[in-house]
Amino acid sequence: MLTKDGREFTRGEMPEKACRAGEFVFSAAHLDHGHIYGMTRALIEAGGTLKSVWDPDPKKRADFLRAFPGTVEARCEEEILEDRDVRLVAGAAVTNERCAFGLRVMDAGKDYFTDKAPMTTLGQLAAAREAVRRTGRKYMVYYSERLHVECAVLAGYMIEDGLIGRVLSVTGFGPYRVGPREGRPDWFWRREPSGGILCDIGSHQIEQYLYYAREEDAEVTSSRVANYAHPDAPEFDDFGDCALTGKGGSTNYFRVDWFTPDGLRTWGDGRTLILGTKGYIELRKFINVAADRPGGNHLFLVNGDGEQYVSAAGTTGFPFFRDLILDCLERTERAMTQEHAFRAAELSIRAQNTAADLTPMAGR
């Protein structure tokens, strides 16, 4: 059990490696988003063995090989898909191309691990569901704002142990820094390839809500997008918000945007507020603004026992990746159920598809 002493808010040892070297071989392909580096490192740290990489862009391949020396540079995508040693393929393709690549991976008899958002249309979702049924392979998603942030992992443990009772409401804030126009690829600024802000970074928020509130499904009750400050990119959403009501009666509201100011020391002040019947948790994931506590992974807990601050860095590790490897080896669902991964994606797409556009008339 967790104790009330903040220094002891941990489940004990960090997650052990899932397997010995060489027992779980994976490859990486389609390196269009930088998240592929975090995905790859986490799988290696969990016991996976990286064998090969491929991308049509030689520069992307070269950058990846510098980060992961000793990796084989595949000659084409097919070389990876036909490699019998490879059990899983990790990818971070352009968002609207992720599903098609995943279908090819699963048809080749391998599990698929993709960056979020895992797809951009309900048609792609239907195709992915059918492929999972047909092939028996996994279509797992890197919802990094919960899976790769220790305070978010720790919050899940606290909820599981009943420290705030039944979760009633989750409120999330996901601000990002957009950076200079030339620093982003062309597809980032266009609706069809990127999926839009609620489909893309909104998927983090919806996944967290479903997980923390233990909801299997929800209804999108309101969603809005806008392009307030980027008239030179008329298809770009720089703001979005959404409200959902869970099947079990809980609620969710989140806001995502690309307005992180240059004065902030990090790329975004991501926060999550989780209200329960017996208390609440606040996560300040990446920074504690204008405070002495450095870095991220700040967790605040208030319940009947009082007020607690926990520096979550170093308390939990990232068990999702170990569990994902075990799931692939043993055909289980420790890390995340397939239905949960798909439901978060579906609700993100529905939120985007039904969003009211608040862009001023001089914009779009």
Second form
Protein chains: 2
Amino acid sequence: MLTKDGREFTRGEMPEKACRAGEFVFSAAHLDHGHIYGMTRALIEAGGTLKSVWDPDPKKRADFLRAFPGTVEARCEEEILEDRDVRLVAGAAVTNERCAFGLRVMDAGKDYFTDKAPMTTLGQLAAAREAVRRTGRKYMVYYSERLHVECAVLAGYMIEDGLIGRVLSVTGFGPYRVGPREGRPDWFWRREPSGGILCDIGSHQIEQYLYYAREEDAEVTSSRVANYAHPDAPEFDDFGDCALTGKGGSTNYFRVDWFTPDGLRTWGDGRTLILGTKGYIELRKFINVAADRPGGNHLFLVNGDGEQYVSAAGTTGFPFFRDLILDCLERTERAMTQEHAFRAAELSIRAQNTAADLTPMAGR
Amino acid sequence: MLTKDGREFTRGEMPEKACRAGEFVFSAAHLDHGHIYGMTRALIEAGGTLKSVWDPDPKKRADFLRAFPGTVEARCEEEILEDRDVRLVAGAAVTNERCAFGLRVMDAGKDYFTDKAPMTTLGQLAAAREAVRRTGRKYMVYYSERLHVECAVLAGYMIEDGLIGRVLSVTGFGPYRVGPREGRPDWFWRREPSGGILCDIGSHQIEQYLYYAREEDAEVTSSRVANYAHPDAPEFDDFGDCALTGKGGSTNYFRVDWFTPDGLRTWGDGRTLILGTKGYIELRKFINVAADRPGGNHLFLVNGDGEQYVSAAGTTGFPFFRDLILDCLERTERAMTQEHAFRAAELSIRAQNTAADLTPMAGR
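Requested next: the structure of the form predicted in complex with a further copy of the same chain (the form predicted alone having been shown above).
After this comes the whole thing, all chains and molecules, with the earlier chain placed first.
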């Protein structure tokens, strides 16, 4: 954590738990994306009590039960939705089914915490907004690349402390390793269920931009997708990029792709560059490429005081999850406003819907 | 230099001189930008023979003569243009005067080598194209951030050798330190003489993109400028960015700005990221921020073989200048085609002319 003047970091001062055991009971359902494990673990670490799990696939249920022993194996989705103990349901369904499930969760009087992207169409978004208004429940989103990465959390504290002045521009790189065709479910390769690259992994990038630049809204200035090298999966975008202009005059650009080379020691060289009037921050989230130090969470801060490297692992923990539980218990918006969560999703969908497809230009 | 399979680098194998002393005589005139020193030195190192210098300002002439003793101090521009020994004139005039001077040089039967940006308007560009056709002379441009930076040269060799496959996307960052108001000439702060940020320092970025991605032409997909923090210089752009889509379906994004923090050990943390189908290259051109190793020319290569750091200083020299001299002597296009030099300029001007100005949105 940063001290007030932003120069010192006290390692190991993790966020306290939000509540005592049993005070915040949640369940997990629809386990299509592996993110459900990170979401569940983080809620437990923040004080949540995992009660039950459901997925139509017995193998997915069994895997989850092995990771979280003692969890009740529900017999159907309804068993969870009807359980009066359960305050929140975490889910990582196929992307285009996340909204429909969320509506069922909220209609059952529970808060919803879904993997990103939280939905794939503007119609789903409108339905989600309406359900939030009608039920008063939350539709929160696991934008993991900021919320569950300590250097990304630390960057937020530094900006808050004024260490780089007013944020003018955020640039993000989200490269991922795609791996063998058979290593991914069928829906991953198809446009409608996955939502496309800008909607899916682009949503991390847009959320980060809005957060770091303190922008409430933005316009999609330019967006592009392409399938450069996966002719056997013609609906798949292996490349996407996007420029946004914030309502407050700041700028964003990000590039996402599935071209992490085999020789990289991890799945992706994710970066975030944040330019402010008085300095800049670079995050090398998951690897400092070709450098000896292993692991991620590398933060580089340059401002009037000089250049500073901070190994951010162990500095902040993940306050989002504590705050999310408190928000659910106390009906506040500490962790993230509903509008912010939806706005990032909306812009991701708009970027995808209006993207120029470069595939034919590239001769494919 | 890379060996054929691209794995080994032999340091110190610098390009040979293009010719013997006296075989390629050149002069320098219009010394408004300090780049003229780098241009002159590089031509001399490549085998050129500097004969004379001219600038209307006696102080600029005197400074230049101190740096290059033995140079003839011409009494006027005409003295250089009428000198039959002189084959090429190097110039770094105020940006919007570079073209007019170039036309005089070419009309005098000499090749022209100008600092970037080579011109500031599409009208000037048309005149330059016409003069090249009419006179058969060259209008070459000192795009120094690729041509005069060894890691940038080495990246070109690596791409040629196929080390990262087909180039899909190039991203560039060109941050600069602006320094005190009085440290820059008046024309630097004004739109018409300087051409604006995308035309000026943006031209480096666009030239690099076209070169690395092997694109002959591109479209400006989005461009933005702003004056976020220099209210006393209202015509000055302290920020600019731009996205280009190549004719062959590749993409480019770059950001240029004047926000290098005081604490950075050099004038700018210039970066180039080149994504290919089989790997990627990152250039940290002038500094590896917060790392011990001083100086620039840091190249990071990631592909199927792993992650590799290459300290590129001393690996390639600057073959452009040798090739430029040979091109002038033999009327070839080894160093750079005329069309490439003009296309980069054209796109820079178009990006500037069509840029959205974010200054009012940012509340200024």
